[in-house]
Amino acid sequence: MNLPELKIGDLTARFPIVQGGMGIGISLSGLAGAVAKEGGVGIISAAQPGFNEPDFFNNSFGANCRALTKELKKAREIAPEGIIGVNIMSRGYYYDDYVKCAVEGGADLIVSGAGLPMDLPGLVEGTNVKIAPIVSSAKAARVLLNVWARHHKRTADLVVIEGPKAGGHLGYTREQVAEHANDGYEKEITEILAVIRTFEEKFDRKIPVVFGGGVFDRKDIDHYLSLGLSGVQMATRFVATYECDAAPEFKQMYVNAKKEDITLVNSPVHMVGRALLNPFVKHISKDRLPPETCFHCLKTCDPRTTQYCISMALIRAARGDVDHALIFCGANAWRVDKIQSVHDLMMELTADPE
């Protein structure tokens, strides 16, 4: 069976695969452009994209906006006809400004999680930029879309469900992660889809829903499509590609990982995260590493008491200093066994199963 297209309003992706936004510096123009060129939806992460700008340490906001504009332009040059989105965390400092920067930079789509982006519709009003909230429960979907309907007279163009097997920061407790260790979050997906249908009826339009979290191969894609979803979000698989913007050492960590190397960590922003067990994770589980500066990434972090600076931990990861870094990953990272091109990966994921 051929995979269906993914329609997001008046945008059409050849394949129903959304590349997950990964920061810091993991999914920038190189990866997002390559995925969009191959018919998926490429996503640039707005989490500190300016970390390599010369003034980042004393002007992180300016450096990030400048870099985000550059990355959007480069991604568009790679995939002139592709769909390029930006993932922006709603709990971040300067959220409104980053959304504005993404819109002015030519993003087709804003994907937003890490909290419920209540004000996102107003920030893109008057533009053709599509908006996609990330939710993890039927309650969250209902609350957010009710607010959007009531205050902004509109609904989502796409909804992303992130399950507990996703990588990086999770919207789940450790107990919830353990509860869903052996399932694919199907019950909750069905409940969320039922909520979305009520808003489809209200606005008389299709709202595509994609699921991310543990999606690894074509079998998984077909499974989630069979539940009534319009597509999937995948991040881990795209790390192990030549086009991924991370350092080669970061990618190799995935290739070398064993199942027992994947663990949960406590993030300084008061969320549980999934990462690879390395010397850094062992260290911060016991001792504090006081931040030397604050980059104002998330409002839920207090540099006076935080266990470590997550921005610096992720910057070191992107640069390849993997023993002194936080290596975020999805639950199935241990299954990655090689680095390949985005083209070959997309061919693998979209080829008809025998």
Ligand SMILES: Cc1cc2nc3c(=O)[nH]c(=O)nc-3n(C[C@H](O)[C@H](O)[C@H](O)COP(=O)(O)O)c2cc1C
Given for the second form:
Amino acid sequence: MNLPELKIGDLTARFPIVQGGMGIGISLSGLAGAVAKEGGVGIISAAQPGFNEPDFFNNSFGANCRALTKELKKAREIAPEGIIGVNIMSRGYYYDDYVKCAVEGGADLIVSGAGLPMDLPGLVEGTNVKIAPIVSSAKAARVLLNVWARHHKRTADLVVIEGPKAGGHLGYTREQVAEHANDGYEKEITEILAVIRTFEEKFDRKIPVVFGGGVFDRKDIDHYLSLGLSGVQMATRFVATYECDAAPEFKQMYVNAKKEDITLVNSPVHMVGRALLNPFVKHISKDRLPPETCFHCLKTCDPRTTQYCISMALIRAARGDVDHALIFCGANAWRVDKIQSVHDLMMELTADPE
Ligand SMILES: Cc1cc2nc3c(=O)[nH]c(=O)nc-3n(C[C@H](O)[C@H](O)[C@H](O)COP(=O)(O)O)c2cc1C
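Could you give the coordinates for the form predicted in complex with the named molecule, as opposed to the form predicted alone above?
Up next: the whole complex, starting with the chain shown before.
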């Protein structure tokens, strides 16, 4: 059976596959453009995209907005007809300004997680830019969409459910992650879908919902579609592609990873994250690495007490200094065994299994 298209309002992706946003510097125009060109939805991460700009250390927001604008333009050149979105963490400083920058830069879609983006509808008002919150529970979906309905008289264009097998920061405690180690989060997905249905009825429109976290192959995609989802969000598989914007050393870490190398870390933003066990993770689990400078990235981090600077740890990762960096990954990264082109990966994921 052919995979269905993914309709997000008046936008149509040929395949129901959203490439998850990956900061810092992992999903920029190279990856997002390639995925959009192949018929998926490409997402650029707005987490410090300007880390290579000359003024990044003393003018982070200016450097980041300039870089984000350039990345959007480059992605659009790679995929003139494709869907290009931007992932912006709602707990970040300058959230409103990043949304404005992404809208002005020509993003089709804003995806926002790491907290509930209560004010997002107001920030895109008067534009045709689509909005997609990331939620992890039925309660979060209900609270957020109720606020949007009441204060903004609108609903989401797409909802992303991020499950406990995802990479990067997780919306779960260690106990919740352990509880779902052997399932696909199906019970919660069904509950979240029931909440979304009530908003579909209220607004008399379809709200597509995609699931991300551990989705690895076509079998997984078919399974999640069978639950009533409209598609999937995938990130880990896209890291191991030539077009991914990460350094080759970062990608190779995935290829070399064994199951026991995948671990959970405490992030300075008081969330649990999933990453590869390396000398950096061993160090910060015992000793503090005081930040040399503060990039004012996330409101929930206190530079005076933080165990380490997450921005610097992720910038080193993007640059390939993999022993001194935080290598975020999904729970299935150990199953990655090669680096391939986005085209080949999309073919593999979308080919009729018969
Ligand atoms: C290296 C890496 C970096 C990530 N960074 C972010 C991020 O900055 N913001 C975000 O919302 N999600 C982030 N994620 C989560 C992904 O967007 C995605 O939802 C999730 O990883 C999907 O699960 P999968 O990796 O098993 O496919 C990251 C994931 C990875 C692997």
